[in-house]
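What follows is one chain in C-alpha cells, specifically the form predicted alone.
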Amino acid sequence: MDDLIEEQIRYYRQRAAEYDATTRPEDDPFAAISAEARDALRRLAPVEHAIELGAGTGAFTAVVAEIARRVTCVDAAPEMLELNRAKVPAADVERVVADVFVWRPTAPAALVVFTFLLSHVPAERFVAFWDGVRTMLAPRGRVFLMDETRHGLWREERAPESGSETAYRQLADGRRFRIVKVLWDPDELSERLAQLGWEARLVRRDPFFWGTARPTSRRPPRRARRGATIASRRNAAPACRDAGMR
C-alpha cells in the first residue's frame, strides 16, 4: 500500500499544471452543485483557526481564507501549493508540503477541512486518518468534507491486480498511474464513522456530497473501529471521468 500512496503522490505532482483546467472546464456542468457546497463552507463562519488538508491548487482555500482568521494549508505535492499560493496570495495562510497521514499540527484548529481527500484514503488507513484528524480539532472543533458518490454517471479504468480501490489515471502526455479510489455512500459513511465515535451530516447532490462532523464525547471500543474498517473496504467503486476527475 505504501508504494501505491507514493505512487498517487507522483501523480498529483505531476498533475499540478493541468489539475484546473480538467476539474473545472469552463462548461463544467456541476459548477452549481460545487457553488452550493462552498457556500455550505461559508456558513461556518468566523473560525479562528483552520487546517485545509489536501489542500491542491486551492479550489476551496480561497473560501477557508474568507472564513478562518488563520489557514494552515496541507498537501504532499509542492507543485500543488504553489499554484495555491498563486491563486490564493493570502499573508494569513500557512502552506505545509506533508503527507497527511503523518502530519500533525503544532495546535490543534477549530475546523478542518478536506474536499475531494477521502476517496484517496486506501481502506486500510480509514480509521487511521480519522483518528489523526480527531488529534488536530481543538475541543467542540468540526470537520467540513466533500467528495465523489458512488453515483453511476461515469466511470474509470481500475487495475484489477491492485485490488477494487485502485484506479488508473493518464495525464495529458499520456503517462499512467495508479491511485486510490474508494467512493462513499453519504449514509454509508456516516453509520461507519458513527461506528469511530462521530456525529456527521452529509448532503448528497450526485455526483458529490458534502457536510460536516464532529466527534462525539467518547471514543468507541476498539471493536467496533475494528468492525468500521472491515466494513471500509466494502465501498470501492469504479467512478470518475477526464474532466471533473479529482
Ligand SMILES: C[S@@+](CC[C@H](N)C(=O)[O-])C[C@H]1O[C@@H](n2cnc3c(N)ncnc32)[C@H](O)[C@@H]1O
Second form
Amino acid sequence: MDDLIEEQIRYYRQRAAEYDATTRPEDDPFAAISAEARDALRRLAPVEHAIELGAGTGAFTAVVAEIARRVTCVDAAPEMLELNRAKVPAADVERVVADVFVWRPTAPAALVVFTFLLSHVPAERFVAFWDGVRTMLAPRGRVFLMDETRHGLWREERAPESGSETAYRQLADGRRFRIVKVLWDPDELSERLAQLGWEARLVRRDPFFWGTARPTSRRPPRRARRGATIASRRNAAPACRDAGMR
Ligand SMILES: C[S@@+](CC[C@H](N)C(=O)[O-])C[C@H]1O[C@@H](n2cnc3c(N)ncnc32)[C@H](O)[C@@H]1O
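Would you mind generating the form predicted in complex with the ligand now that we have the form predicted alone?
Now the full complex is given, and it begins with the chain already shown.
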C-alpha cells in the first residue's frame, strides 16, 4: 500500500501543471454545483484557524482564506502548493509539504477542510485518517469535506491487479499512474463515520457530495475501529476523461 500512496503522490506532483485545466475547464459542466459547495463552506465563517488537507492548486483555498483569519495548507506535492500560492497570495496562508497521514499541526484548528482527498484514502487507512483529523480539531471544531460520489456519470479505468480501490490515471503526455479512488455514497459515509464517533451532515449533488462532520466524543468507540469500510466492498468503476475527475 505504501508503494501505491507514493505513486499517487508522484502522479499529483506531475499532474499539478495540468490539474486546473483538466478538472475545472472554462465550460465546466459542474461549475454551478461546485459554487453551491463553496457557498456551504462560506457559511462556516468566521474561523480563527483553518487547516486544509490536500489543498492542491487552491480550488477551495481562497474561500478558506476568506472565512479564516489564518490558514495552514498541507499537500504532499510541492508543485501543487506553488500553484496554490500563486492563486491565493494572502500572507496569512502557510503552506506545508507533508503527507497527511503523518503530519500533525502544532496547534489544533477550529476547521479542517479537505476536498477531493477522502476518495484517495485507502480503506485500510480510513480509521487512521479520521483519527488523525480528530487530533487536528480544537474542541467544538468541525470538518468540511467534499468529494466525488458513486454517480454513474463516468467510470474510471480500474487497476484490479492492485486491488479494487485502485484506478489508472493518465497524464497529457501519456504517462500512466496508479492511484487510490474510493467512491463514497454520503449516506454510507455518514453511517461509517457514526461508528467512529462522528456526526456528519452531507448533501449529495451528483457527481459530488459535501458537508460537515463533528466528533461526537473525544475518542472513537473501540468496536468501530475493527470494521471494514462499506466503500471498499462496493467500490465499482472504470477512465474518466471528464471535467469532474479530480
Ligand atoms: C484530487 S486533488 C484535490 C486538490 C484540491 N483539494 C481540490 O479540491 O482541487 C488531491 C490532492 O491531495 C494531495 N494528496 C494526495 N495524497 C496525499 C497525501 N498522502 N498527503 C498529502 N497530500 C496528498 C495531492 O497532491 C493533491 O493535491
